[in-house]
Every structure is written in C-alpha cells, then in structure tokens.
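One chain comes next, on its own, written as structure tokens: the form predicted on its own.
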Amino acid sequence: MNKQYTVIGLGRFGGSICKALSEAGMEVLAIDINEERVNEFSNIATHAVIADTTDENVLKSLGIRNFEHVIVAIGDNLQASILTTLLLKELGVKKITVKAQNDYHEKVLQKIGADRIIHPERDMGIRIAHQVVSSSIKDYLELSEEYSMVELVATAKMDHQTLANLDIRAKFGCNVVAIRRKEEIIVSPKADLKIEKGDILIVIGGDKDINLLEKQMLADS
C-alpha cells in the first residue's frame, strides 16, 4: 500500500514535490488557497482541493490526521505557514516537513514541533558553493551541522589503489558508502576494490574529516 502524503502550498517548491511524489506512485493530496494552482494539479495529484489550512475545521474535514506525512510548502505567508504547522501538530499528524523562509521562521517552526525544516534556497546555495570552491567535489548534501555526504572525484593519487590500501576510514574517519563508475553503482564496495581515476566516491563523514581527505588524497600533484 502506497504512503499517503499531503502537500500544502503549490508554488514552485511545493509543486515540484507534488509532481515527484505523484510520479513515484504515491497518493498525494494537494492543497492550495489559490484556485488556479489547484486546477493545475488536479490531473497530477490523487486529489487537489482549494482550502484555507489555517482553519482547524477545514483540516479536520479533509481527514488530515490520517496522512502519514504532511509537507507545508507555503512560501509567501509566514503567518499561514506557522499557524498551519501548529494546527497539524495539534491534530496529531505523524510527520511534518516545512519550508522555512528565513532563520526567524525556522526558530518558530522548531519551537512548535516541525519534524523537519527545509531551506531550499540556502541548501542549494551551500551545495553550489562547495562545488565551485573545489574541483574534487561533484555534489554535496549537508546531513547536520557537522556531518555531510559528498561525491568526490578520484584523482591520479588514488588510481589503481584498493580501498584497503587507502584506509580512508582509519585515516580520516570517513566512510565510502558507494562508488559510481560510469553507469555502474557499486554499493558497500569491498576492501579489495581498486579505485580508478574519475570514479565518483560517495563519502559520509564529518566536515573537517572530509576537508582533510580532500586536501591529502584527492588533490592532483
């Protein structure tokens, strides 16, 4: 049985989530106060309704507490975003993800119990910045304030060396969880696997450890 999601706010961010979930075969209830936006998603989402989610009775009538995960993607009305999140929490929704506009908005959302808070513009900015400043970083995903997952490009220093010889975990405290080699994805690579120049190493570790790994092992001489 597919999971049931609700997406509140069908702007650029919420709309893209709604489309992705629907394409993945999930049941999606799409909600927006704007009739034009709702009509746009009427043939994409499982159900699309015009509703004011700052009204508790409206949320109850939609059976919102029965949905496993609600994503609040209201982008242009902080008050509506905060009040909607608060009502969802009071109604007992299991998981609530909210788009934050700024740091103040995030602090309020944390206090009222949002399970996950997303800063789309800030997060994308961080990812692009890491790619720009380092030729070794293919992609970057922040997991917490101290830990990240990165895609690192193997250079000549790593060519034909096995993971056992490199001993990345012991030397740098980082874990190579997968390797992308052309069209192939090698998950949980074995210690005797030889790295090839140009391989994409998917690494999880502390930010300081990843920086050290990049400086010592990935920079071409």
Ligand code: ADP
The other form holds:
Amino acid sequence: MNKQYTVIGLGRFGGSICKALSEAGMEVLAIDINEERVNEFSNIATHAVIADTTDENVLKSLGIRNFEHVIVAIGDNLQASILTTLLLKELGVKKITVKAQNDYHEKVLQKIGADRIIHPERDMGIRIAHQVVSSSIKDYLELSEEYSMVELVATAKMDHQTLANLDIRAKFGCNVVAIRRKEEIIVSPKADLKIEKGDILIVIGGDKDINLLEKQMLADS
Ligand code: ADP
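Same protein, different form: I have the form predicted on its own, so give me the form predicted together with this ligand.
Next comes the full complex, this chain leading.
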C-alpha cells in the first residue's frame, strides 16, 4: 500500500506539496479551514476536507493518527500552526513536518517535538544566493551548519582528468558522491573515471573545503 500523508493548510507551500505527493501516486488527505482552497484540491488529493485542525475532536474524527506523515503548512496563523502541531503530537502521529514562519516559531515547534521544521523562503534564499555568487555551483543543499552538498560544473581545467589525478578527497577533503553526465547518473564514481567538461559533480564536504575546491579547480580557465 502507498504511504499515507496529510497536508494541513493548502496555501502555496502546502498546495505544492499536496500536488507533488498526489502526482507521485501517494494517498493524500488535504485539509484547510477555507472552503475555496479545499475545492481546488478535491480533484487532486485522495480526500479533501474542510476542517479547523485546532479542534482535537476534528483531528480524532479524521483518524489522523493513522497517517504516517503529517505536514503542517499553516501560514501566518502561528497560534493555529502551534496548536495543531501540539495536538498531532499528543495524538501520537509518527512524523510531523511543520513550516515555520520565523525563528521564534521554530523554537516553539522544536520544544513541542515537531520532527522536521522547514523555512521554505529562507532555505530557498540561501540556495539561490550560492548559485548566484558562483558560476560553477548549480545547486546547493545545506546538510548542517558546516557541511553541504553541492552540484559543481566541471570546467575545462578538469576535462579528461581522472578522479585519481584530481585527488579531490586528499587535496580538499571533499567527496565526489556522484556525477551527472547528460541523462546518466554515475553513482560512487571510480578513481579511474575520466571527467568531461560539463559533467555535474555532486560533492559533499565542509563548507570551507568546498569553497577552496571551487576556487582552485573550478574557476573558469
Ligand atoms: P502560504 O505562504 O504557503 O501560501 P498561506 O498562509 O496562504 O500560506 O496558507 C495557509 C493555509 O492554512 C490557508 O489556506 C489557511 O486557510 C489554512 N489554515 C489556517 N488556519 C487553519 C486551521 N486552523 N485549520 C486548517 N487550515 C488552516
């Protein structure tokens, strides 16, 4: 059986999650307090329900605790977001992901035990900034405060060089975990693999090490 998800709050963020999950064939219960929003999703989600999720009895009657993962995407109404998260936690939902509006909101969500907290605007802002400042960074994902995963475009400097020649791990302390070459993905590339200009290197490493790698190996020559 497919995984079952609930998305609470069908604004831009919750709505996009709901659509993507439904398109991936998942069972999705879509909930919003606003009737128009719910109507928009009646043909997209498996079930779309008008409900106020700050009401414990409503959550119980929807059988919310049987869902594997509940995503709380209530926007500006922090009180509703916090209360909903608290009730979900009390009802024993296994995994709760919540969209935070600001750092204070995040702190409260952490305290009440949200499993994952997302700041879509902030996180996307950081990703875009990394892509904008560097011509060789195609995408960027923060793994922790110090470590990241980046997609780097191989420049002429790396063309026809093997990974062994480049010795990225020893020189920069970074790991090339995969390479994207046109449609193909080469996972855990071997040391004798020859890089081609335009390959996308998917690299994990410390932020400082990635910076150095980028400066020395990837600057356009
Ligand atoms: P976004 O920034 O993702 O567009 P919005 O603030 O537009 O966020 O969307 C949040 C959604 O959450 C709205 O559609 C709103 O009706 C819904 N919402 C707010 N409070 C509740 C609640 N108590 N129960 C269910 N849905 C709610």
